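Presented below, as structure tokens, is a lone chain in the form predicted alone.
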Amino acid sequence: MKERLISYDPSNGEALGSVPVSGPRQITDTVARARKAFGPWKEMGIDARCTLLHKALSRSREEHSVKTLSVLLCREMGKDIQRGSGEVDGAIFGGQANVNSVKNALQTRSAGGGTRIEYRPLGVVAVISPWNYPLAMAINLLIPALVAGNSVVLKPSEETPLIAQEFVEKLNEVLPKNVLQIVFGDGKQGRMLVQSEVNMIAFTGSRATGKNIMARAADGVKRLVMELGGNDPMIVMKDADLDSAAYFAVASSFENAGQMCTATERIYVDESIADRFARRVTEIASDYRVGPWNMPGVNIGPIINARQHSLIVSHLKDAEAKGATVLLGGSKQEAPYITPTVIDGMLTSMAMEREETFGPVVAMSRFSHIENAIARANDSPYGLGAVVFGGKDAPAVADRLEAGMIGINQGVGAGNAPWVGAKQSGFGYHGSADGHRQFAQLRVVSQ
């Protein structure tokens, strides 16, 4: 009998649904077909690409689907209502969008003494994404493949295979045969398929994984775009508006359970204002709800297995016994919640200023110099994202943080900006008309 991958509630353990593993012969075999289909739909133009796509999301945006998908994502992935709602009908919607702008981006363009640059596709895309925002990630890879003129086989994580399988199988009313596939597995067949004869792997997803991926393309030099998580800093200078400081600290450390790669991880705050900055941030902890996603008023639902749990607990643990005080929450937790948990006295030789926490926990540490804010701050292997709150001297702090993405008394990745990662938290990104580019072969032409 097949081997099965078995989706749980995350919140329950209760049995979902299943899919089929599989296995090194079927991912040869949807590689094989996905690149048969490639000639067909890279001849068809980029006009007829869009006018599918377009037709095949806004069938995805139908009532009857998004509350299907929505429901579907928070039973799979644990989010409440509200905010699986809020993935599924923004990625499509943002999708649609998306359409329209990667066309933009892939217009034939001079430049200048008779040369032109194109944008060619590349061939088969795999695209693997992520458990956290299991749609979101999913679309916002998958699109700009497509669009390009690419085929697509898509491995989800081995967490949320439903909530993608309903998806695929959705879009696949409309899209011609094999343009855009799904295999499922794990880490074996996500390392199968970027051995496969693809062109091209788009991953977001741990930095192990990362290296790894990058490893086994490095045989075929395949195009990479990753997105490999962060462990973003937060500055609050003296200067800084207390309350909404606060407030962001709070909603950045505990959005999707903390389960988010921009989430705040370590805040830095100066010593003048810190007391009554812990004070704040406690209070407004204090009103966040743990359970399942059909709770009335829940905001932080459960996490999303028992191997990240008990990192996080594990974390906590650490901190507690190298002398933090626990303003709210703590160590003592029952999986598969954590409960909104606030620490001060972070030290540099805690696990959690070291290494990406992913749970809804307000980590705090003191500074009277802002040197030593900022020189901490940078002291890390990621540089996703970086926020500071302040007066008139935060845009000179943030211009001297490590990272891909800034936020000055706001939050990062506003607007049509691409979705980009310095050091080790991205190889290229995507996003924006330079991401979007990634997904094609530019070729320059000169006559």
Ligand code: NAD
Given for the second form:
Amino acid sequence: MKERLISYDPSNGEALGSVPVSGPRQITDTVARARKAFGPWKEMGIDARCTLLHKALSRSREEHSVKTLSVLLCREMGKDIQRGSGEVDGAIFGGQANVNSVKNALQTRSAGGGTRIEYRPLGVVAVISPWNYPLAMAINLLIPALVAGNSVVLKPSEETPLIAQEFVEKLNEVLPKNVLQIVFGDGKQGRMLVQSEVNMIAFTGSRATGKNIMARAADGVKRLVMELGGNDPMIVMKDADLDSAAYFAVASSFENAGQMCTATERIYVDESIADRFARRVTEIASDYRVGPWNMPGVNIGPIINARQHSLIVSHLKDAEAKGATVLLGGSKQEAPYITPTVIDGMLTSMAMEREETFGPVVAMSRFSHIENAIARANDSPYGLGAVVFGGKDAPAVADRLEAGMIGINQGVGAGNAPWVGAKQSGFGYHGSADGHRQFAQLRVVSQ
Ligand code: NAD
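Instead of the form predicted alone shown above, give the structure for the form predicted together with nicotinamide-adenine-dinucleotide, please.
Below is the whole assembly, all chains and molecules, this chain first.
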């Protein structure tokens, strides 16, 4: 009998459904079908492709469809219904807006002197996505790939296959056959897809997996978009608006139960305001409630799986053993939840300073000199986002931070800007004309 991938509700372990794990032959056949579908999809032209994609996304916007998708997303991933519906709405509306902006970005343009620049499709694009924003992360990559004229094979996370399947089936009520297909499995199936006859891999996930994909993609010199993990720092200067800094610190550390690539992971606060900041953060954090997706008032859902829960607890135990002060919560946690936790006295030797914790933890450390805070903020292989709260000198501090996205007295990433990492948080990105163009082959024609 064929192996099946069972999807569980992380809040209670209930099996929600299952999908067949794709075998090696099936993955090869899927990519071959995608290659066949690529020709007519490409020939159809960008206007016709956009019309079809708008129509397909409009189906998902119908009220009952949004509801079904939202509930499934919450049950499978664990986020509360408000956040789940927000993700579904954002993915669908954002997807439609993206259809238009990708189309604009890919128009042929003149380079002067009788030379023009064209954007041609690449062929078959593998989109490999994570579980933390299961719909948004997939759609961010598959829309530009499809508008550009590529066919797509999506491999969603093994933690969230059902929401991906539901969404792809919805789009496929409108899209031509085999233009958008899905394969299921974990890292093993992901590796097979990377090594299959695809032309590009658009990946969102961890740094470790990103490295593995890059190594395997080298053989075919396959195009890559790598949106990888982060360990985002926040610096709180002595003249920061303390209340808004404290609210941001908690909201950003706890968002999606801390399971967000740009969650604030490490906070460096000026020692002259640190006691007041710590008190305010602890007060705000105490108001958060853990629980399942459908419990009223819940804003921290379960941690996605036991492995991830143990990793967070191990970071907390490590911090406690090395002398950190626990202001709220701490390492005594009952799976699948991590209650709101606030840690003071984070040290460079602690795992939570060096690695992505990916849980609802505010981790702070005090500094006496801003140079020290900047050095610690930058002392990381990651460089996704970085935030500074402060007065007139905040922009100068922000200017020295090594990250793809910077927030000054606010969070990172807004408007139509690219979603982009620096250092080992990846390269290539989605969003904005530059981002969209990565899903196409640039052709320079002189005549
Ligand atoms: P992951 O790297 O474990 O898995 C991501 C996807 O890759 C899954 O579909 C998985 O099955 C697949 N995969 C695993 N090994 C593979 C391999 N060797 N070859 C091909 N595919 C493979 O990541 P995750 O736990 O699902 O997601 C959390 C991580 O994603 C965090 O590090 C987070 O910061 C990051 N993330 C980054 C962004 C961003 O925009 N930069 C957004 C969301 C999440």
